[in-house]
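Coming up is one lone chain in structure tokens, specifically the form predicted alone.
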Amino acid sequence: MAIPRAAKTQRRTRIQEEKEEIILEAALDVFSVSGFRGSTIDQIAEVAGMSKPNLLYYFRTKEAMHRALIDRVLFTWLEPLRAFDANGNPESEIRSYIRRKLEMARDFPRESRLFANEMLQGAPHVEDELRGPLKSLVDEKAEVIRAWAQAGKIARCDPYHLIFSIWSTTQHYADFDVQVRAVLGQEHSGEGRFEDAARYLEQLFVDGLRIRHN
């Protein structure tokens, strides 16, 4: 996990913990519109304002923000899927886990277009991440899909597409919230869009996974 510059040198302040968060929010409001590439680190001082060399006092590299920032959008990302419980109900498990992802989709929209933003540029700064603790949750929740199908508590499906499907149904409310919006129109276009979406989704998946008695 990336620490800030100033934690390194000395014990941070209430001051510098607070400094360290409006720089991250600057950041992820530029990194979240702009992408790595397209963000300079005068960009994020200039909307955390303050200076570029007080910003640099708390954060040496514009890539020290971003993993800081990566690192807390996978912590938070991961956390339902974390909570995915072996011995629970498979239907309440699955209505609860795209729910959960639903309401993280309506409440940090900027965090998953920066994780979108990083995935499109091929994941350099995490791929690490990637290949490691994240691979090894999703083989951990998959043998318990697995392991539901095989109790014939759910229908046999491929457990990583499952899980694939279910991040992509539910961060599209996110990653494409304008093009959403436009869709539905001004009528359908409020909060209660997610709780359509939760209902509909709910629908689709779990229907999909009920087993057929001919």
The other form holds:
2 protein chains.
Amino acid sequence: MAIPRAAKTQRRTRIQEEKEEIILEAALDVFSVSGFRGSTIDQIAEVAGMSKPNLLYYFRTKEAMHRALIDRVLFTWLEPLRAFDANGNPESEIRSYIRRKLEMARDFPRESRLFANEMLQGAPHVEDELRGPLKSLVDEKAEVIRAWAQAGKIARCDPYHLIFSIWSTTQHYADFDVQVRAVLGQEHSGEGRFEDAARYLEQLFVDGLRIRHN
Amino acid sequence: MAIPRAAKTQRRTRIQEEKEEIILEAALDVFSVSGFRGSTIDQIAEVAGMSKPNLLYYFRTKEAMHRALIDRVLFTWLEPLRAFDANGNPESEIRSYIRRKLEMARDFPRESRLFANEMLQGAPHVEDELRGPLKSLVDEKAEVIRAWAQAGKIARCDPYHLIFSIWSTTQHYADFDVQVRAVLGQEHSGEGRFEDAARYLEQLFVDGLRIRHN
DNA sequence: TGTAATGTTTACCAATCGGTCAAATTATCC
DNA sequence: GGATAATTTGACCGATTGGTAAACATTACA
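Let's see the other form, the form predicted together with another copy of the chain, since the form predicted alone is already up.
Below: every chain and molecule of the assembly, starting with the one above.
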């Protein structure tokens, strides 16, 4: 006799793991494009290749699917920042942070867009996480950067806005991908654009544009 | 006897101009948060303070409202880039471009988010404009930047990615406003954050982080 | 192999969706 | 003021929405 819901059982069966994975994969496809409100369970069900009630057997509500996705993305999304090392030297740390974030924009654009969608809507589902864990992590890394500036290793600058600028420039290649490709034109829209972006961004952050003052 | 639709008449009445303005204002509120699919005519009608059939008297479909908004935003959004002057000197041109874009992020965040929403969804309504007028304008300005680099006035760098980086860093303060405020905390979330951002970004682009190599 | 638990589907529900219609109301202009 | 055009609304429509109920199918395990 149909026990509660799969999510409530103690041990997860093989089928549960597999199907939940398929569902979240499909949900990521849909949510990342249309946002929470603009996505429908039917869309997700179709992408996942199963019936709507079957989806709802694994995730009771649309919100539960979204929640599960957001939780997963939030964690992995901050990996590169966590790896930011206070003991490394500024140049290589900043260079590799940029590179890692760019790789994520290239390899996980849907995750980036899911997050962006949530931000655009005012973060109704994750505001607590932003104010809590995210802020704490950024505060910690900002302190590292501040110390570098204090020691004269890099220019004095606002560490928070420095972090914002790395986030925005790198995520741009995932979130605004259509625009980037349209502007670059067909001949420069290959995967090489990420290499070009990496080269440009590393130069920008390390040396700036070296504008000749006059 | 009810003539076609207002939009089809030759001369627009005072009421038409007023109401269309009110509707577009409300539509901007709603579309910029929830995107096209996630927004409903009822929501817009409620914000606009009029009945749904009354909205549809001025704009026949939800798509027509969105279209009208997008057209308006697309035009004004590129003003700063159009003002980019080939004859000016690189430093002041880049500085003032950054400043203007930041002012727009501050003063017209809904317009920025409407555009961002459209990009996230793959630009289904504006892809032609991206490939046409937008690309042309960027090509033109990229050529200016390339000439500056050629003349040794600024560092050699990819002009397209330079433009992308100015777009992304400045629009970030509109599109990711919630995140920026959450991370900065209450004490630094006042309007002063735009001043801080301007100072940081001008430094970044002009001088870079001046990382000490070793 | 039998049976209980797990998984899947068809049929359905009330609410909301984008949009229409005709009637009622208001503004405009002679 | 009256005729006419412009504006506004309540009632309504079929389609789609998130979600449920219950019957049916499959799996796991003793």
